[in-house]
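Have a look below at one chain only, the form predicted on its own, in structure tokens format.
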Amino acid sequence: MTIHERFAKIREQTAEVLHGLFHGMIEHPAFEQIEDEAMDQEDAFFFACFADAFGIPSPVSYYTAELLPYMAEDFEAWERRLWDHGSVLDWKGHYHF
């Protein structure tokens, strides 16, 4: 092994160190961020869209009831989703009251 050999897989040995620290110091937070974002939007349109399987009167209800047969696969889940937080401010984590 000459040493220009032995340089470059030091040089990619580094790359590979210095990309994990860059995914876990600054990409893997922001993917996480733009995920829970991403599921309270899901949640609010599920929510606006069928409030009345919760208990609360809608007019808008009526007519998104076309859109469960399209959307029951994800319906379901978020239905227990919902049903598994104890309250928003259980699972809103920015809350400090």
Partner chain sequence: MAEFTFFGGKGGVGKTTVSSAYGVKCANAGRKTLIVSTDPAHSTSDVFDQQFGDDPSEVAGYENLWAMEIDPEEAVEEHLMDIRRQMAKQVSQVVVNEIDAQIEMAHNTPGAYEAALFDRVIEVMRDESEAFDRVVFDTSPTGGTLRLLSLPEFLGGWIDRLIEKREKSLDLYEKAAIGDMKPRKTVDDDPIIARLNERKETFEFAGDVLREDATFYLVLNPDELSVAETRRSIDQLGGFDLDVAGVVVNKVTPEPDPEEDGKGARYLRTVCERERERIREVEDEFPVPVVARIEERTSEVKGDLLRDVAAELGIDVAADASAPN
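Complement to the form predicted on its own: the form predicted in complex with its partner chain:
Coming up is the bare chain, nothing alongside it.
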């Protein structure tokens, strides 16, 4: 490995670390906040659609049931989230396992 190659490699690694640092400290928290808001909005949307899941009679749940096939996966998480807001695993998508 020549000295040039070694320098290039170090530069590459430094760039990656810096980019990671930038992403972790600035970029990621920023869009995570927006995503938080998006999820809150989505939760509100779910609630408007399926209030009857919490015992509030909803005249439109017959129609919104049609939407369930498309949001089935989110629906389940939402229901758990609302029943038990303290659940660690379902607290929005914040835990990046």
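Positions refer to the first chain, counted from 1. The model shown is predicted, which means the values in this text are computed figures rather than measured ones.
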Specify which of 36, 52, 71, 60 corresponds to the hinge in the chain, comparing the rigid parts between these two forms.
36
